[in-house]
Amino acid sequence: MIKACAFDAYGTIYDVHSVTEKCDQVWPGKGAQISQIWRLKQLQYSWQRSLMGNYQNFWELTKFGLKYALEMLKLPHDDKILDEVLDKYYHLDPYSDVTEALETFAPRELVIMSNGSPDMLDKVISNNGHYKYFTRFISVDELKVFKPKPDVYALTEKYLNVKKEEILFVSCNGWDAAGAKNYGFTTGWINRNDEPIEKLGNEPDFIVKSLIELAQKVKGL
C-alpha cells in the first residue's frame, strides 16, 4: 500500500529547461547548449562534492554549473547577467500535466525530496502556487550531502513517519530513482526522454512517460 509520495522537484515537477528561453535571450541561438551544459555540470557537482566531502548548496553549484556552461562556450558574462540568468531558477516552469498529476496522488500525503536548498525550493514552490499539494519540502541542505547517498532517502522516510515501502518516491531521473529504490523505497520513474534503464543494479517498480501517467497507475493502491 502507498501511503504517501516524495517528489524529485527539478527535472520532475519543474522543467530545468525552462530556463532555455531566458539563455537565448541573452545569447542568441546557445540557449539549448548552454541548458544541457549547465545542468549536466551542476549534477556532476553535487555528486562529486559529496564524494570529496567538501559541500555547498545546490545554488552555489547551480551558479558554478551555469558558469562553467559559459566559459566552455566562450560566451561573455557578469555577475550583474548571472543573476538575472539564475533567477529563472526561481520561476522554472513546471511540467503541463503537474496539477492534474498532483491532485490525483492525492489524499496521500505528498511532499518534496531534493537537492535543493531550502530558499530555491521555497521560491519556485510558491511561484507556482504548489504549496497547497505539499505538506512540506525536504531538501538535502539538512545533511550538507547529495542524492543518491542513502541518509538522504532516510531523511523522507523520517518525516513521513510511514514505512519506506509505503513511499512513492517519484522522480525523472533514472540515477535518483535508482537510488531511492536502493534504499527501499517503491519508485517511480518518469522517462519522458525513452532512456535506457540506469545499470545500478536495481530497476523502478514503475516506468512511465509522464506524471499523470503515474499518478493513474498507483490511484488505488
Second form
Number of protein chains: 2
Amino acid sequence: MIKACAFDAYGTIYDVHSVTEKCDQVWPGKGAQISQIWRLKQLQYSWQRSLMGNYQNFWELTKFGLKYALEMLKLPHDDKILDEVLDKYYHLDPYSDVTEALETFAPRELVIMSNGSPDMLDKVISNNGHYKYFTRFISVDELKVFKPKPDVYALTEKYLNVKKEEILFVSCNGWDAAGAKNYGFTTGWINRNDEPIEKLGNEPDFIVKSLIELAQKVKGL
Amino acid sequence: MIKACAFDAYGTIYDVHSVTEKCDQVWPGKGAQISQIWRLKQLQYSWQRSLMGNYQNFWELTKFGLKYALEMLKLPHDDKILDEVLDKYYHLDPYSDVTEALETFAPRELVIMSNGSPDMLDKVISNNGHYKYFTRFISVDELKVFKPKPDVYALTEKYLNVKKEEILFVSCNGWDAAGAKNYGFTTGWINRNDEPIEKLGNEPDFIVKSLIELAQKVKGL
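One more: the block was the form predicted alone; return the form predicted in complex with another copy of the chain.
In what comes next, the whole complex appears, and the chain from above leads the way.
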C-alpha cells in the first residue's frame, strides 16, 4: 500500500533543460551543450563534495556547474550574465503533465525531497504555483550531504512518519530511484528518455515514461 | 619538499580511452562514443555506490559501465563479447611519456594509489612492465569506498609514512587532485585536454600538460 509520495524536484517536476532557451539567447547555438555540461557538473559536484565532506549548498553547485560549462566551451561571461542566466533556475518549466499527475496522486500526502537549497526550492515552487500540492518541502541542506546518501531518504521517512515501503519515491534520475530503493522505499522511475536501468544493485518497482502514467498505475494501490 | 609521489592509475598512467580501437572492431564506428559513456558511468557508479554504502569493486563497476554504454547505444552484446572487450582493461596503453617521467621522478619513492581492484591493477601494471618503478600498489578495495573520500588518501599517507604535504599526488582527474588537496597532499594535475579547474573548493599546486612536464618541474624540489 502506498500512503505517501515523495518527489524529486529537478528533472522530475521541473525540467532542468528548460535553461536551454535562455542560454541560446546569450550564447547563440550553444544552449543545449551548455545545459548538458551544466547539469552533469552540478550533479558530479554533489557526489564528489559529499564524499569529500566539503558541502556547499545546491545553489552554489548550480553556479559552479554553469561556470565550468562556460569555461569548458570558452564562452565569454561575467557575474552579471551569470546571475541573469541563473535566475532561470527560479523559473524552470514544469513538465507538461505535472498538474494532472499531482492531482491524480493527490488524496495521498505529497512532499518534495530535493537536493535543492530551501531558498531555490521555495522560489521555483512558488513561481510555478505548486505550493498547494505539497504538505512539505524537504531539503538535504538540513544534513549538509546530497543524494543518494541513505540519511537523505531517512530524513524523508522521519517527516512522513509512514513505513518505508509505504512511501513511493518518484524520480526521473535513475541513480536517485536506486538510492531510494537501496534505503527501502517503493520507487517509481520516470524514464522519459528511454535510458537503461542504472547498475546500482537494484531495480525500480515501477518504470514509466511519464508522471501521469505513474499516477494512474498507483491510483488503486 | 617532495619526498614521495603517489600516482593515480586509470587516466593518469594508463589511457582508459585506449579501449576505443577494440570497441571499434566489435561495433564499427561506435568506439569513441562507447568509451566516453563507459568511463562516465564507471566513475559515477564509484561515487554513487560510495554514498549509498553499496560497494562493488572497480572491476565490477567497469563491467557495469560497459554494459550501460552498450544498452544506451542499443548495441548487441553477450557475455563472451563483454569479456573479450573487458580484457583490454588488463592491457591498457600507457601514455607515451610514462617511462621517461617515472625515471625522472624516480629517486623518490613512487606508489600507485588507485580505485582499481588489486587483481586488475596487478594485471595492467605487469602487462606493461611497470612493476619496477613502484614500491607499492595501494587499492581503495581495502576500504571498500572510492575516491575522493578522505580515507583513501589517508591510507596512502599511512603506507608512505611521510608528512602529508611532502607527498605529491598526481592525477589527470581534476576531481581526484581536488580530493587529494582537500586531504592535505601537494597535488599535480595533468590537464591533458585543456579542461577548466574543477569547482571543488581548492586548486592544484601544479597544473601541467603532461607527466614529463610535472616530473621536470618537481625535480629540484
